[in-house]
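To begin, one chain is listed below as structure tokens, in the form predicted on its own.
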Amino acid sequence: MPIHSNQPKNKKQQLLDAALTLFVNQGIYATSTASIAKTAGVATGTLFHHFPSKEVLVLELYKKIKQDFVLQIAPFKLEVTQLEQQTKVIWQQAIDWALANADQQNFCLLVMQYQPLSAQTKAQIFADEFSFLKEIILFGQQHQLIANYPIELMLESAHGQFLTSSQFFINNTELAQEAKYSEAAFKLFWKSFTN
């Protein structure tokens, strides 16, 4: 998430980095804007210059993390005979990203419980950033490889399964390398969508 360059981070990025650390360690509700500014080494007024409220900061951090996540997913031209294998590659890329970015993943879990952001806002971010998943499901339904359940429900279910599996592997990193566990996590995901 942090900018990787030889130049000093800009103040906005310093605030986002500080917020991520504090949110994950203390919780979103327990973290004050003053503590974020102090940890970032900037004045509280600087924080409000970039983010008019804590909710705006949380939302921007969440969007940036989701965008970073999606950049790690290699695009495919979907093929009927390869759909399960292609989905498995994407699933593994997603799990690998979560393991390499545990703080970001834990923050996303916290956001799911953060009431000031509406369910509609969270759903819209998910729909915008995870359009590749919707494409896989619709393609699979079109070719009768994936069950014809309502797409909104399937997307929410897929997101929940990813959050659960990624959290399991973050909490049990030694098992993430065992084929038995990684295969089972994907099979549980895939079988919940197939006919």
Second form
There are 2 protein chains.
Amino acid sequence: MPIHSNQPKNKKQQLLDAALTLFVNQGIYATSTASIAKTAGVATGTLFHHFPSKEVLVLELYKKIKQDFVLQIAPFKLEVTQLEQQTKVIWQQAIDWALANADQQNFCLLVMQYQPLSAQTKAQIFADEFSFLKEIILFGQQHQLIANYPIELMLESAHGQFLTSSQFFINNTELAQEAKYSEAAFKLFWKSFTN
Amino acid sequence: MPIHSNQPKNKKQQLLDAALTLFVNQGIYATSTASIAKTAGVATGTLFHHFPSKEVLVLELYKKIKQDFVLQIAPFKLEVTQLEQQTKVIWQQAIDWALANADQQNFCLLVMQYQPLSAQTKAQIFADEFSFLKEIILFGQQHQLIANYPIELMLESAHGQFLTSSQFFINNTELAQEAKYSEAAFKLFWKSFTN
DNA sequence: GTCTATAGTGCGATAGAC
DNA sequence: GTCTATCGCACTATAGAC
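Cool, the form predicted on its own is there; where's the form predicted in complex with another copy of the chain?
Next comes the full complex, and the chain you just saw is listed first.
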């Protein structure tokens, strides 16, 4: 650790933190690099020293967040007799992460609509993020627990349902604690896939 | 009809048409009023004669599109013995409209993330647009055909599933013709709600 | 109603001192 | 690595002639 380390970690992290807050409150387009620098308490030149462009800043922030999300999803050895229960645990871990990291979750939604990032970039991120989901669906189909619909459609549907439910609970945090709501959200998800 | 009517309808409509195309190809923020006017073949001053601001232009375009969408959804007298079939017809009408009006559908998605419009404005639009959906769910619940989950959650879920499926088919138009895919999309939707 | 011309603003990014 | 200062550009919106 350097002797002269200041109380706030490093300026790069301060910039990422400030950017996240501003992005989710104002949108990515509406947030200027100058305002990010000002909020972070650094100069605009410093921002462009750490990130060659605003676009790169957005992408780097996104990747860090998704890395954190994937770590919250504990891996399983899938069991035929336990598949619904195992899926429920994973679903709840994902929802809990979204609730505890509402800014991060909202930012990911914004990035999906942020047009300066290519569709290819987004598709790659999506595939990485939800590889565990594909395993569950294929495993369930092999054992006749999950319907044999086309896998691409099912992946999109599952992702969409997760986004919808997590957004609902983020916008209505008091309902996330009620079993009636959290049970219903998972059942809506699970029943759509069952045979 | 005025004697001096030009071949292109009126300039206001030309502006709306140009705006739609540019918005879905570049995003709303990334599209300048100047480029809309240029594409429409009119001057920037003319744009601001018809729309007091870019924001109003966006909202007016959005309302026109949603009006058109709602007209495509034929009303039904809901019947207990026919509910699944009736819902399927409505679902397919909605998907077909989205496919035939991909630009319009994509634009609606962009508007939902366009932050200059207030959350209240968007919520109002959502309620208007999907009132028929609420009727179906409540009717189905009364007759024990549809699960008794909280109605707000079900409405969000239904809307999300429609957006996911229509986006999937817009991005993979060749699959929309295959019964395997279109049947699966509806079943994913319907099964999630059934008792 | 439509045009041309432009005012006024704020942006992303760079240069160069320290 | 960080700063100050600023460039060059594109944007929304307006003014005023026709």
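Rigid core (definition): largest C-alpha set, two forms, superposition within 1.5 Å. Residue numbers count along the first chain shown, from 1. As the structure is a computational prediction, the values presented were derived from the model and not from experiment.
For residue 29, a C-alpha deviation below 2 angstroms is recorded between the two forms after rigid-core alignment.
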